[in-house]
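As a starting point, one isolated chain is supplied in structure tokens, in the form predicted on its own.
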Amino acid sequence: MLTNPQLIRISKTLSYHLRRRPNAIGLTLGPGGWVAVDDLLAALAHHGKPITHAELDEVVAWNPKQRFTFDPGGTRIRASQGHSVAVDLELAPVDPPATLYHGTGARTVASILREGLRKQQRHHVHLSADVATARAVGARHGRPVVIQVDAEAMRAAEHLLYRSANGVWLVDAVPPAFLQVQEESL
């Protein structure tokens, strides 16, 4: 049984190598962002970061944001979203709920309302299905502000939205016309 600090450390290592720098340990993400579990474990061990298959299973099951997922056979693993390397997660467009949310820090609200939400260095803009999750995301960036996204109107305007395995909603961009401040924390 891993301790909480060990779980966090391994989760950060997996995020780094499955979302940002797979080549740093000699991995290449396959279609859908998948990599063989055995290849991942061997690459980590070869680069001085050994973990066991049982520890990997524990981290994937524990991760509160469900950042990683195994394929149905348990032989491949991938990050659910948040990649900064080129990868097609092979997600099909899904009809979203009427409203989605985006959490941010107060200092970025004016530019977001002016320019819309852009994916920056990621492949997609990340949206939440609930205010509480968006608020928690925003809190990582200072005083949190929750921005409401009119997902129903976006879909009607033929914007494609996707839902990752861990429930995060993904879209290429959100134009300002679909945004309004939902909640500002004091």
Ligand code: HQG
The other form holds:
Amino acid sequence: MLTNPQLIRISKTLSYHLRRRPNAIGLTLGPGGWVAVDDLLAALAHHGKPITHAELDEVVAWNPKQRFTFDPGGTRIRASQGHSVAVDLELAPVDPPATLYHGTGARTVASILREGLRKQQRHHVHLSADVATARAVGARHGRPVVIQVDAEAMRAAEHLLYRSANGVWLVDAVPPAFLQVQEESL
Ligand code: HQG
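Starting from the form predicted on its own shown above, please give the structure in the form predicted in complex with the named molecule.
Below, the chain from earlier opens the complete complex, with every other chain and molecule after it.
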């Protein structure tokens, strides 16, 4: 059994290499962002960050945002979202609920309303299905402000929206016309 600090530390290592810097430990993400579990464990061991298969299983099951997914056979693993390396997650576009939410820090709101939501370092703009999650995401960037996204209108305008295995909504960009700041955020 891993302790909480160990779970967090391993989780951060996995996020880093499965989303941002696979090549730092000699890995290449395959189609869909998948890597063989055996390759991942060998690469981590080779770079002084050894974990056992059982520990990997424990971290994947524990992760509060279910950030990592095994394929059905359990031989491959990937991060469900949040990548900054070029990767095609091979997700199919899904019809979104009428409204989605984006949480951000108060100081970026003006820029977002002017330019729309941009993906910055990540591969997609991340949207949440509920206000509470959006607020928690926003709080990582200062005083949180929740912005409503008219997902229904985006879909009608042929924008493609995707949902990751762990329920995060992903889109290329959101133009300002589809954005509205939640009144109670102000
Ligand atoms: C902001 C976490 C100025 C955007 C969470 C955000 C999420 C703009 C920041 C996931 C802008 C990017 C993603 C514009 C967007 N002008 N600022 N035009 N457009 N921004 O971390 O959405 O822990 O890349 O509002 O749960 O905060 O990684 O994205 O503040 O799902 O698993 O640019 O990260 O998941 O920041 O978070 P991020 P995010 P994990």
